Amino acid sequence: MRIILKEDFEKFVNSLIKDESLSVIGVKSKGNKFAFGHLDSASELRLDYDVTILPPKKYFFPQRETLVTYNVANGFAAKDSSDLKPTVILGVHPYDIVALLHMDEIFRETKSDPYYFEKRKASIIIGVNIQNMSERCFAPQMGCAIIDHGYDLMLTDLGNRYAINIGSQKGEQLLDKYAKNVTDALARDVQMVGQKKQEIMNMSQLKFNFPTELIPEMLNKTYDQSGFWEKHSEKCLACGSCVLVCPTCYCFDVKDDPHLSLEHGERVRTWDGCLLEDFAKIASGENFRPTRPTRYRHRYFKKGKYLFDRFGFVSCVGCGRCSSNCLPDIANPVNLFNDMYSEVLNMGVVIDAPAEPEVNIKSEGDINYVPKLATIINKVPMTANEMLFEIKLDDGSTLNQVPGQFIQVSVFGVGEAPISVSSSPTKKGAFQLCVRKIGNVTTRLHMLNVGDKVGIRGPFGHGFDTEFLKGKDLLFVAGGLGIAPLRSLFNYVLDNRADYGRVTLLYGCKEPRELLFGDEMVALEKRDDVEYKPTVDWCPENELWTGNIGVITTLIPQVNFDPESTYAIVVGPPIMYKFVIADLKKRNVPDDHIILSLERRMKCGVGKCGHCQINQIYVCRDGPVFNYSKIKGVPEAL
C-alpha cells in the first residue's frame, strides 16, 4: 500500500491528462448527478460521488459501436482500431469493477469478442472506495462494495491523503511514471483503510431479509407464480431504462447505417434490452415473450438464475441504477426479492442455497463479425413469396455446413439476417438458400439479381447429427417453410441412402400453390426407397390437388413405423410443434427420438446479443437443432 497527499494526487492526474498518448476519463458532476467523461483538468474529478448515470462499461461496450465497414465495390472490412489510445479511467467504484469482471466472462465465453477485449486490454482502471453511497445502492449485500482485485490501482480517501492499493504491474508502472512524492503506507494508514471498508459495509440503507445465496433457488421456485410477476410488473412501461443503465447488461442489436450515396456505410452495434416489447419477436411476427410479466421475469431470471447456472455468479452488483431510473419505481431488486422470499415462505417451500454450478468457460477464438463476399449464381422463383438462391463464396472456399445449421446473410446497406442452409453439404461448389420475403433484408435480397454480391457469415449453431442417425428409420415432418432447413438433412440422407433405414417425408403447407421444391417432391413419388405424403390445409376450387387435405398431423396416422427404431425430425412454424409432438407421443415415440429445429431472432450467431435466448439456452449457439428430451418442459422453448 502507498500513500499520496491530495495535492500530489491532483498533480498526478494533471500529468496523465497532459500526456496526449493517453485518454483520461473520470467522474464529473453533471447538474446534481455524476457521469464518466473526458477530463480536461484534475479539478473536474469528483471522487466523492454517490453513483454515475451510466456505468464505465460504456467505454468497453459502447452505446453505439462500428463492427464492420462496407463498400459496395470492395465488400466488407473490419473497423480500423489503429487510433485506439490507452485509456485511464479514474474513480471507478468497486461494484462497477465487479460488473466489468462479469462482462469479461460473458464476452469471453464460446467466442471472444475482439472489440470488447481490445479496449479492456488498453485500459487502466483506477478505482476508489465509496465515500458517499446512493440511497438505492445495496452493493454491500451483494458482496460488491469492497474488492481486492480487478483494478490496477484502488484509492481510499484518508482525509488529506489517499491510500493506494496496487492491483497490477500496469498500475504500479503508471504510478511510478506520473506520480511524485508517493510513500509507503504506515501501519496506522493500513488500519484506517480497514476501518473505512468496514464503514462502507454498513452504509447501505437497503437490506435483504434473507441470505443472498438463496436468490437462484428462490427464482427457480417462483417461475410459475404468474400472479407474483403480474403484480410486480403491473406498472412497467416497457421503456427499458432499468436494463439500459445496468452495468452487467450486454444485450445488443446490429444494424446497417448506409451513407447517403448508398455506396458505402458501416454496420453498428447498439445497446438493446430484453424488457423492450419486440426484443424476442421473430420475422414471422411471433413473439416468444409477448407480455410485460414474461419480460419483467426474464430480466430477473437472466441476472439471478441463468447467468448463475452458466458462470457461478448472480450478475447484479447492487449499484441501484435500475431503481433510480425507473419512472414507476418498480425496478428495485431488494424490494422484489424480499417480497419473493415472503411468497416462497407462504408457499411452504423450503429453500436452500443452490450447489455451486460446474463452470467450465471455454473460448474458441474470436468472433468474426466480417462477412465473406459471395455471389448469387442462380435465382429460382418458387412461390409468390419464396425464392431459391444459389450462392458461391468469392474466395473459392466451401461453406462446410452441417445439415441444419444457419448462416447470417448480409445485403449491403440493409443489414444481416439468419437464414437456414437449404442444400446438403454433399452439394459442392455452392450452397442454396430458400428465402421467404418477410423483412427488410429478405425483401431486398429478393430484388437482387444473378451476379450481385452478398455477405456471408457462418455457418453457426448445432445441426443434425448425421452420424448418430445412421442405420435409423427416419420420419421427416415439415410444415411450410420448415422444408427448407429440413431439406439439407433430407437430401444428405438421399445422397447417402445406403447408410440409413426407412425414410418417410410428411410435408404440409396451407394450399397447393405454396408447395416448395415441387419438382423434387414429384420425383420422390417415383422412388421406391422413400415414402412421401403431402398435405394442404385447404385447396381452392380452381386448383388441382390429389393429395391429402388437412393439417400436417392428419398424415401421422397414415404411416406405419416402429417407434423404437424411428427418429422423427420435425421442422415448421412454432405453433406446429406441440401438435406434432402430441401425435408422435400417441404413437409411443420416445422423447429422445424426436428432433426439432427451432426458430428465434438470431442477431449475432454466437450467444452474445441475447435475442434468441430461451431461459438458459441460446438457440444460435446451443441449437437451432435440439433433441426434444433436452428441451421438454423448458418454458418458452415450445
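Residues that one form lacks are left out of the comparison. Residue numbers count along the first chain shown, from 1. Between two forms, the rigid core is defined as the largest C-alpha subset superposing within 1.5 Å. All figures in this text were calculated on a predicted structure; none of them were measured in a lab. First, how it differs from the form predicted together with its partner chain.
Core-superposed comparison between these two forms: one run of at least three consecutive shared residues with Cα shifts of 2 Å or more is located, at 352 to 356.
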The other form holds:
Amino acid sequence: MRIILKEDFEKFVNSLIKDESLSVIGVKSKGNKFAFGHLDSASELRLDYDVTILPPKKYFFPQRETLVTYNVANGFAAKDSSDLKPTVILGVHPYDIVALLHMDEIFRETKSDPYYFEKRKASIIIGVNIQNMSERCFAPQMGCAIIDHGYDLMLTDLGNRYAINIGSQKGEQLLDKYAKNVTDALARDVQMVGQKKQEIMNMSQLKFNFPTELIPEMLNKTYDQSGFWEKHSEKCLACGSCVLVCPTCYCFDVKDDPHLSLEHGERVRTWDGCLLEDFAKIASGENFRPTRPTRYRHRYFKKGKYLFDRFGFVSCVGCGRCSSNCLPDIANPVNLFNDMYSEVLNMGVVIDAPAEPEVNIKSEGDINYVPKLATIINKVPMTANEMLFEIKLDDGSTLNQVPGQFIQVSVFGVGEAPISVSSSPTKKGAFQLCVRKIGNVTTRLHMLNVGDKVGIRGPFGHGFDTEFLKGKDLLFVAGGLGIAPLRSLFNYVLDNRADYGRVTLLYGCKEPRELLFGDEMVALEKRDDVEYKPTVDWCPENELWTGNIGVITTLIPQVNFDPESTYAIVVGPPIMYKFVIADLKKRNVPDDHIILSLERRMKCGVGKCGHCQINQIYVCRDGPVFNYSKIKGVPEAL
Amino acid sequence: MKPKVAFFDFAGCEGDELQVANLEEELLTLLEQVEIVSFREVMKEHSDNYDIAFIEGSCTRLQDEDRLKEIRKNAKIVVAIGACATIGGINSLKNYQDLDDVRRTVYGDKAKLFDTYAARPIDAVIPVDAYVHGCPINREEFLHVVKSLLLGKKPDIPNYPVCVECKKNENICAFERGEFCVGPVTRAGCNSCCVNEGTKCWGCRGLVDNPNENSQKEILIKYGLTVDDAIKKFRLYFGWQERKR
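Next up, the form predicted together with its partner chain, please; the one we just looked at was the form predicted alone.
After this comes the whole thing, all chains and molecules, with the earlier chain placed first.
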C-alpha cells in the first residue's frame, strides 16, 4: 500500500490529462447527480460521489458502436480501431469493478467479443472506496462493496491523503511514471483503510431477510407463481430503465445504418433490454415474451438464476441503479427478493442449501462480426412467398455446415437475418437457402438478382447429430417452412442412405400451392427406400390434390414405426410442436427419441445478444436443434 | 429511374416540411436518390405523377378526405409526417370541446363559412405505409425513413418509450428535476431531444403500442400533479389515440 497527499494526487491526475496519448475519464458532477466523463482538469473529479447515472461499462460496451463497415462495391470490413487510446478511468466504485469482472466472463464465454476486449485491454481502472453510498445501494449485501482485485489502483480517502492499493503492474507503472511524492503506507494507514472498509460494510440501509446465497433456489421455486410476478410488475412501464442502467446488462441489437447514397454504411450495435416489448419478437410477428410479467420475471431469472447456473455468480452487484431509476418504484431487488422469501415461506417450501452450479466455461477464438462476401448464383421461386436461393462464397470456401445449422445472411443496408441452410453438406460448392419473404432482410433478398452480393456469417449453433442417428429408423415430420432446415438432414440421409434405417417423411402445409420442393417430393414417391406422406390442411376446389387432407398430426396414426428404434425429427412453426409431440407420445416414442429445431430472434449467433434466450438456453448457441428430453422442462421452449 | 416524390399539407403548421427544406446539404444528396415533383413550400412546379407522397397535417374537414383519397390513389407509398398527420397532433385538442364554440373562437362571425369536424390523423382516412413521428419531425429520422423506403425495408421506428433514449444519453430524469414528463409512454426515436435540452417529453411522437397508461398517470399524480392536470398532459398529443383506445 502507498500513500499520496491529496495535492500530489491532483498533480498526478493533471499530468495524466496532459499526456495526449492517454484518454482520461473520471467521475464528474452532472446537475445534482454524477456521471463518468472526460476530465479536463483534476478539479472536476468528484471522488466523493454516491453513484453515477450510468456505470463505466459504457466505455467498453458503448450505447452505440460500429461493428462492421460495408461498401456495396467492396463488401464488408471490420471497423477501424486504430484510434483507440489507453484509457484511464478514475473513481470506479468496487461494485462497478465486480460488474466489469462479470462482463469479462460473459463477453469471453463461447467466443470472445473483440470489440469489448480491445477497449478493456486498453483500460486502466483506478478504483475508489465508497465514501458516500446512495440510499438504494445494497452492494455490501451482495458482497460487492469492497474488493481486493479487478483494479489497477484502488484509492481510499484518508482525509488529507489517499491510500493506494496496487492491483497490477500496469497500475504501478502508471503511478511511477506520473505521480510524485508517493510513499509507502505506515501501519496506521493500513489500519485506517481497514476501518474504512468496515464502515462501508455497514453503510447500506437496505437489508435482505434471508441469506443471499439462497436467491437462485428461491427463484427456482417461484417461477410458476404467476400471481406473484403479476403483482410485482403491474405498474411496469416496460421502459427498460432498470436494465439500461444496469452495470451487468449486456443485451444488444444490431442494425444497418446506410449512408444516404446507399453505397456504403455501417452495421452498429446498440444497447437493448429484455424488458422492452419487442425484445423477443421475430419477423413473422410472433413475440415469445409478450407480457410485462414474463419480461419482468425474465430479468430476475437472468441475473439470479441463468447466469448463476452458467458462471457461478448472481449477476447483481447491488449498485441500486435499477431501483433508483424506476419511476413506479417496482425494481428494487431487495424488496422483490424479501417478498419472494415470504412467498416461499407461505408456500411451505423449505430451501435449506444454496444451489451449487456446475460451471464449465469454454471459450474458443473471437466472434467474427464481419460477413464473408457471397454471390447469388441461382434463384428459383417455389411459391408466392418462398424462393430457393443458391449461394456461393466468393473466397471459394465451402460452408461446411452440419445439417440443421443456420447462417446469418446480410443484405447491404438492410441488415442480417438468421436463416437455416436447406441443402445437405454432401452438396459441395454452393449451398441453398429456402427463404420466406417475411421480414426486412428476407423481403429484400427476394428482390435481389442472380449475380448480386450478400454477406454470410456462420454456420452457427448445433445441428443434427448425423453420426448418432446412424442405423436408426428416422421419422421426419415437417410443417410448412420447417421443411427448409429439415431438408438439409433429409438429403444428407438420402445421400448416405445405407447408413440409416427406415426413412419416413410426413410433410404438411396449408394448401397444395404452398408445398415446397414439389419436384423433389414427387421423385420421392417413386423411391422404395423412403415412405413419403404429404398432407394439406385444406384444398381449394380448383386445385388438384390426391394426398391426405388434414393437419400434420392426422398422418401420424397412418404410418407404422417401431418407437424403440425410431427417432422423430420434427421441424415446423412454433404452434405445431405441442400437437405433434403429444401424438408421438401416444405412439410411445420416448422423449429422447424426439429431435426438434426452434426458431427465435437472433442477432449475434453466439449467445451474447440475448434475443433468442429461452430460460437458461440460448437457441443460437445451444440449438437450434434440440433433443426434446433436454427442453421439455424448459417453460419458454414450446 | 429515381422515385418521384411529392409533399402535401393539411391542417398543420408546415413545420415538418420546413424540417425537410432545412436538410440543406443533405437535401442535395437526397436529390440524387429521388425526384421531387411537388413541394409547395420550396418550389412552384407541381405534378400528380408521383410514387411516394409525404403528407403533413391532420384531417379536420370532411372535404379534405377526398383530397387524401386522391393522393392515396396516385401514390404507391404514403408517408405521414409530423404529429398532426401521424397521431392527430395538438389539433385533436379541439375534439374535447364543442366544435361550434371552436369555430366561433377562430372565425368569429364568419364561423358558418368554415366547416370542421373532429381532427384526426391521416390513417383515420386512408391507409398509411410509413410514419415520421414528431412535432416537428427529426431530420435524421426523415432520412432514415427515406433510405428505408429506397432499400425496400420497413423503417425501424422504435416501439419502446423515450426513457430508453434518456438512459442511453445519461439524462437526469425529468421527474427528478421537478418536471412532469410523459416520456415513459411516448414512442422513442427522437433521441430524447427535449429532455437532453433540460426540459421534458411532451409526447409528440404518440403512445407506444402498449403503454401502461394507468401506471404513468399514477406517477404523474405521485409527483404532485392533480388528476385533471394528468389527464390534460395526456391530451396534449395523445387526444386522438386516447379516444380510440
